[in-house]
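Shown next as structure tokens: one chain only, the form predicted alone.
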Amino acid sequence: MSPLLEAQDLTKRFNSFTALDHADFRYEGAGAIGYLGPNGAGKTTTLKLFTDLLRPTTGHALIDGIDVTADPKRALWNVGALIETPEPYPSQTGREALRMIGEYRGLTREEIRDRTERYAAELELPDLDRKTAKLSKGQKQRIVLAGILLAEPTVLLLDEPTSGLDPAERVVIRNILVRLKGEQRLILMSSHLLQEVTEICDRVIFINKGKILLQDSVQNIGIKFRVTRLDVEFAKPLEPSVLTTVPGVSKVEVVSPTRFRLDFDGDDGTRARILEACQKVAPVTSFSSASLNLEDAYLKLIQGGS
């Protein structure tokens, strides 16, 4: 059975404040979905509703077709979740913390031992015989993530999984998440690191003020938010009239004697032809991208752009 996450008209209100407003989405099968939005957008609320840490005001959160509120034990049996910033007990060693989690998940001693060693290597965990109180935030977080993975869940719900990690630690987490999504795991992860989402996720959900604004593949979002202007800078000053004859350019705006803004149809083929023509006019020192990246799309949506 393929892993399945589904929100049906999912809403959470706290008195007069609506934290999540009629969210609807359905994802089935292996892959990674990035959940993007500013602080207070409703990302953590959503993940808490999917893990029975909160109860919905209306609507349903379903995992593998099972309503989390109605039957949390069965719905969450194959789920690994990292919500906000949990830490292992400071009095425990890393090994003791992982053994406790493994026992809670019903693993045998052999499974706990073998998987602990495997994830210790893959996540580059610190000395597991040290008390966790003596570890850095990043080291503790990697131990928590190892504990989540011990039971080899098919669904992962991750709330800012690389928050507080240094760049090298982020690479370790990124690599393991990319591997996991290729092994029939379904990952829903919130993040503020848009480059990280681009590298890990296949699809993206944008949310703001509790409302889902857009959900689509990373590739399609790049196409939808294509711009139709190019900034071109030359090594020497030019007359703008020289550029009006370039095929595909519909308008020329002078930014400086060497820099010009060109309107075009947004097509990648047209962009390539404009670059080739500009290089024949004079040496080109810079040429902007034709399409917005994920961060640009995110900012346009959050700011109310279409």
The other form holds:
Amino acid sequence: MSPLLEAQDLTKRFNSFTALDHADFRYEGAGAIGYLGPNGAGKTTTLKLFTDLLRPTTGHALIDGIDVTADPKRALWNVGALIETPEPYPSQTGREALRMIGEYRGLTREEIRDRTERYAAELELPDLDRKTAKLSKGQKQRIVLAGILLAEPTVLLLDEPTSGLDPAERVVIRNILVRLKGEQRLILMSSHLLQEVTEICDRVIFINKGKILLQDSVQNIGIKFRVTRLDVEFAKPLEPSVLTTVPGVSKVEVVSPTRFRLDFDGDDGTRARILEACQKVAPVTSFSSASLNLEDAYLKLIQGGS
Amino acid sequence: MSRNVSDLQQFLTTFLYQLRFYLRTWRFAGILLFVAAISAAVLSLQLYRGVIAVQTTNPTSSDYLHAFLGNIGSAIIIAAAFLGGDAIAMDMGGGPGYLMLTQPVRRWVLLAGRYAAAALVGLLVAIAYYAFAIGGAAYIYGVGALPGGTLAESFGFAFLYGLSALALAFFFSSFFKSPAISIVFTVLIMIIALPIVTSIGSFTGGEPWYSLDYASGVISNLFQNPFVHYSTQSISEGRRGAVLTIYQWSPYAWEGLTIMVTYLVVFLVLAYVIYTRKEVKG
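Alright, leaving the form predicted alone aside, put up the form predicted in complex with its partner chain.
Now the complete complex, all chains and molecules, led by this one.
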């Protein structure tokens, strides 16, 4: 059985600029994959290659085993894509735009009507009998999302799906994505919002400068980048140099003259020993500990470049 | 999960939504009103001034139709530029294109559906123009005097000319990302540049067989009797004594047909190639 989503040595060059550099990944089954990277990393390029908006310089973008470039109609049959800032045609009303998409997808009139009503409620769509030219960006985006979901596709390719939306609209979209993930669909979504990715996705791909740096489950990334952090507050100001000599501490960050952030690699025993050592330096008034989150892993990967 | 839909069904969907687009944006009504206004004005002038305006000593219905249909080429060009000027550009500037081109629809199906819708609107516009021409001729000369066969032939050429002009408009449209800029450019090129290209032949003496505008002459020349393929007119330039020679060419029917078919095939194929291969870079 072919994987639902597969990039085989996928490369895209624009003259001398390499937007995507020999990307390889394959995903099967249901779930949500976060596609993370800074602006210009190659996220949108990848999604465009998977929707036939761009053609690969080398390699293949395959959906359910079908090459998107060779047969886009068959490849995209069970795909809903939201790339960049899609909009309905401005001369259409929201209802017409949804009906047109439904007809292209082979839905019956009843299916289109029923699903339009369902998504109108769930996505809190604006008046569907107004011309879309008169709607806000967020309203248009929600109509487009309804259009994408109308055919209930198995694969969803979403390029920053909550970008440009207000906080309330973001919550609506996020809830829908969480629901869709539970309905045995495969979602590949690019995002800058790491919190959102943490909430929705169970796997992540990190990309920078066209190269995929890492792909793994969110859980495994947490283990791989496990660096424990201690926020320690002392009763009196200290020179940071006195803390760098504490055994197990790999990095000292000054938060204030009395407060320091200590990174260390190890388990709870190591943390207890570090706290004990800190008490010998000066009285500790408070402390808190936190594991490295996705954001730290992202920054570490992007800044480290590998 | 959606059901599989044939290319033909998707073609019909595209066709119907494009027709609705022409109705919704008032293009169809606008073009029809424009043609009706021009036709009514020409007809009124001819009726007011008498058929003598045809400028033959003993005018017939064919002379009248030759004169009336002499400007249909321009009307068709204007209609084609407005109908096809943004047909491809509407998908290439992002926005709607990101929605439309990520659907499981082959691009040639979209192109064919839009082209067919534009052709139907063009056909209705041509029918309106001919209705005025035939109505005027029937009123003045009587229904029995109408050259039915030639009229049908002329209408066929007018429709073919419209198809060729649409192919050219679709081709121009494939170069742009902004529908508004695309339509303005296409209108300017087709209304201003094409006649200029044709007029080169008037001054150099060479037959402008390369111009679509030139081919439109067939539509009215079918009514010309006797048919004159080539003539010259000398105009004195006053005291300097120089003489300016104007060369006037009229295409044979087979020439007009060849030019129209060539434009239709070449530019439709080019528009297809560009549209189906063009990337949406954003």
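Positions refer to the first chain, counted from 1. Only a predicted model underlies this, so the values are computations on that prediction, with no experimental measurement involved. The term rigid core refers to the most C-alpha atoms you can superpose between the two forms while keeping them within 1.5 Å.
Visitor: Is there a C-alpha shift of 2 Å or more at residue 236 between the two forms once the rigid core is superposed?
Guide: Comparing the forms between the two forms, which are aligned on their rigid core, residue 236 does shift its C-alpha by 2 Å or more.
Visitor: What is the magnitude, in angstrom, of the C-alpha shift at residue 259 between the two forms when the rigid core serves as the superposition reference?
Guide: Here the C-alpha difference is 3.7 Å.
Visitor: Where the core is superposed, what shift in Å does the CA of residue 246 undergo between the two forms?
Guide: Looking at the C-alpha of residue 246 between the two forms, the offset is 11.8 Å.
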